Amino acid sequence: MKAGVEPLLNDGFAGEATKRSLGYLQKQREKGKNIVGIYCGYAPLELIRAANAAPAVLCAFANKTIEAAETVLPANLCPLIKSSYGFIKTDTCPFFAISEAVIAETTCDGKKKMFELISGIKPMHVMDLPQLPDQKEALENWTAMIKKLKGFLETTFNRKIEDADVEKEIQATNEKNRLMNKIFDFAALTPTPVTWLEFYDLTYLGQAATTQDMLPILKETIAKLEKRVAEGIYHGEKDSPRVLVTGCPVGGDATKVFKIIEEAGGVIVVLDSCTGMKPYSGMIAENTPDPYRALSRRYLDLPCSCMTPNSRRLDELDKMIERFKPDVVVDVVLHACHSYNIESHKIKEHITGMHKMPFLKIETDYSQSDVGQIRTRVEALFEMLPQK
């Protein structure tokens, strides 16, 4: 954003996301409430919240633990996981030293076997995800899951979990849900007040904040962009291309990506992934019979890579591409990631061959060695668009 302009959350952690959502949990903890580490967008925040407990996204996006965590894992394997695994074991993470049990979700190869590398450390309970999510089994199966993950959070925390508060939880985040898809459509705007590193901000706090601590907020942010559009203030310029970022989970030093695009003249205008809009896209069914099953149905339907058939990725790539209109699609792919590597191609031929627009695929790690010609393929891909 220009110098001089209010950051949306003007509380001193603007562009530090990890900060911020550490800070709040501390004073939760200090409210009695217990911390759950996740380590995926499969794990079903409100019935963490409906046992009295706050959502910690675990580390996983420094390439400073992964030399630590190669001296038992295999250097070709993905950095998110390496990182995780990194931060465990030099003992660096503070969500994972607040957290008193965590949850795992079996979403590739690697994280389940890296799972049982630090099993014994703190309570821990494995969620077996469904990767065929259409079919029937998948919707029964997942329900039972977190079921099971109920009875582990009760015992674990001697703590009853009432189904009245597991809805009541679901409708707190449909609301946390459609003040958040306001803010987004300010980045449907052309040209568009708020900054991808805003976005994050919101994003990552809000899967750790309840909706009545995030309400305040959220409700804050669309009136100061409210006053941004009225006052003419946009981030970029005018004729600035404009990004769909989609792809693997980033944050942390994966962003260099994020912040080489915007050094190259581009406005990144939608975040598709589950560190950035893809959290906030759905809704959950309200006042049904089976308050688990409505969870299970929602996190089935995200769009992840592990998925197969994922055609709801394509689905929702339409809908961005018809909400946001981007002039670009880049695909971020963390390198060893392979089933959004592979993805990839089935990306770039609709994005390329239904929307005719250029595609480009970024296959990184968290490491610098890359930067320079990241920035060159970035600044090519810029320059083949057409004048504005």
Given for the second form:
There are 2 protein chains.
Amino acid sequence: MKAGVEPLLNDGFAGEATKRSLGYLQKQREKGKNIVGIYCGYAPLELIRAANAAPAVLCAFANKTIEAAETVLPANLCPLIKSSYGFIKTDTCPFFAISEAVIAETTCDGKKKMFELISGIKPMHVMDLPQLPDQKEALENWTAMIKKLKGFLETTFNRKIEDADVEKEIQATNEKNRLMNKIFDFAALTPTPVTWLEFYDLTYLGQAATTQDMLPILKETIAKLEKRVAEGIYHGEKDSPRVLVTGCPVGGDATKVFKIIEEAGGVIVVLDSCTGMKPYSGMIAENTPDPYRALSRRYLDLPCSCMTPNSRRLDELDKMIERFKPDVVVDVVLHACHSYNIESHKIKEHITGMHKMPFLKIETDYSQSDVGQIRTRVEALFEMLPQK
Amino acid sequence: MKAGVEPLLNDGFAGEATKRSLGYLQKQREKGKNIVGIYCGYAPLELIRAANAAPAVLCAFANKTIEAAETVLPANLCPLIKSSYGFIKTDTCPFFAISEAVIAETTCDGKKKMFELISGIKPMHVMDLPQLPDQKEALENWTAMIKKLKGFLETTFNRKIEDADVEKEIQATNEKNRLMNKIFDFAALTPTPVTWLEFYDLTYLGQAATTQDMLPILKETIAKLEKRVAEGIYHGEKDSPRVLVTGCPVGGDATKVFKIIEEAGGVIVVLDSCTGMKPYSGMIAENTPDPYRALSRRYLDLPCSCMTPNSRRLDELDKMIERFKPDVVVDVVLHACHSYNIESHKIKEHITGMHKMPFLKIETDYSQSDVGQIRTRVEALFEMLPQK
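Next, give the form predicted together with another copy of the chain, keeping in mind that what was shown is the form predicted on its own.
Following is the full complex, with the preceding chain placed first.
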């Protein structure tokens, strides 16, 4: 954002999403809440909260722990998985340190097998994730897995989870998501009054924090954004290329890609990933006979490339393109993430074919070694865009 | 095998397992059987056979189709998946050509996403494979998937599959496996009277061929092996290092590893993979109230690295080490196969720790570029073995 403009989250942690989350979770712990570590967007947050626990997104985004990880894991593996494991191996993830249990899922080969190597340190529960979300069995099976997780949380924390509390959390998530989407609507404006870093600050905190704690922050954010719009404050230039970023979760050292896009003159108007809009994009059915089944449907609808076919991702991209009016789509694929890497072919065909829009796939890791090459490619992409 | 010794399968196809299988399947087709293409050991063969169809293992083992595959798939992907896709893209897999339907499974990220790219050419059915084989839900869910496959086969071939026929096929598989294991027992002898190529010829044909067709071949093979033993004919030298090969499926161009092991003076006494003993190692429960559930249990017990935790693999290795008395264990990991690659760490710890046995992990692809390097490592491994 331009100099002199007050950050949306003006709490001393602007641009430091993980530090803010850690502070928040430490306070929750002091208040007597249990902390549950999570590695993935398929972990049903509402169930964790209904267990009077707070979800902690575990460390996964730093290059510095990869060297330690590679003493055990193959080098040719997704940096997110290597980094996650390296944090555990070097005992340097403060979120893991305060977690009393860990939830894992069979989302991808690398994570699934890495989890085996860190099981036994803390109570860990692995959820068997169905991969064909359109099959009726998937809904049944994932519902059963969510109920199994309920049992694990109840046993681990010696506390019964009430269906009514799950329902309450479902409604709370929906309330949070509605407000989050109001903020996303500001990002959709031309020019956009919000930066990717402010966006990221919010989506990151929103994972850890309850709706109750988020409400004042979100309302203040909306008020600030209204003020920015009224005062004509916007990010970038009026004719900056608008970028939709899709693909793998991106945080920490991988945000180099976002920085390069901005430095090259682009404005990121939407982050479609688990570290962006994805956790907030859908609503969970309320007041159903079985709240676990409602959770199951919502989480199965997450358009992750681990699903086959992942047609929901194309549908979501269509909606995002209409809503955020990007000029280009950038697909960020973490090195050796087979599912996003292979799916990128379909995404490219969809974006360049149906939407007639420029598409750039960036395969990267957490090192700085490819910064120059990525910059050249992003600059070339922006140069070939038609004048606005 | 030494010069002058009659091959076990003396049908003009010795050492050419795929050609023999193709000939067999073409004859089956002429007899009116349907052909069903499979890519993986989780495809329940008994159900395919009960549908009056024959399973065809689809092409996946040639380097020559990888270049074509890489125009769509990432280069950094398992060669088996790239080769499989390349065969379809270049329309050069004769097994696919004669298949009227294809069965796929969500075994790994790469295959799962590759299948999306070849769906629609032939009727394809994707089975959602549970990944936590010890959970009671896994048995239920995989049983449901097997019954769903039954529905697919019935619809595709417009033919009802009778439970009694499934039961008959279960018993037939058990009969085949018992005889196969008699042959494996010969491989367990010191010195061993059978080569890996003869072994491979048999295990490959046994996938396509019915028990009825295999019986005379297996009985003749056993008679030949008894004769070899009686006449003191054996493979390699009496003190050749005995090698247990574990890991990824290996065929075609990847058998370079087997050739190098033999050229370096080793004798492969057991191939523990889907192209080796794995499909024949277990028995299916007979005369149960639900034959689909019996199949489910058996197939879920396959110790593939896609399972978590895959403790069955360690159990099977223990049994194989006792039975085949290897001097070394070689773990063959295909490039970018994350699950076998990560699991290799556990296997190494188990082999070198519990069994105090030398262990070599070979990560390779289908090219010839690493032949020299693999040879050096295998030779070094054999040199460090204690004198017998």
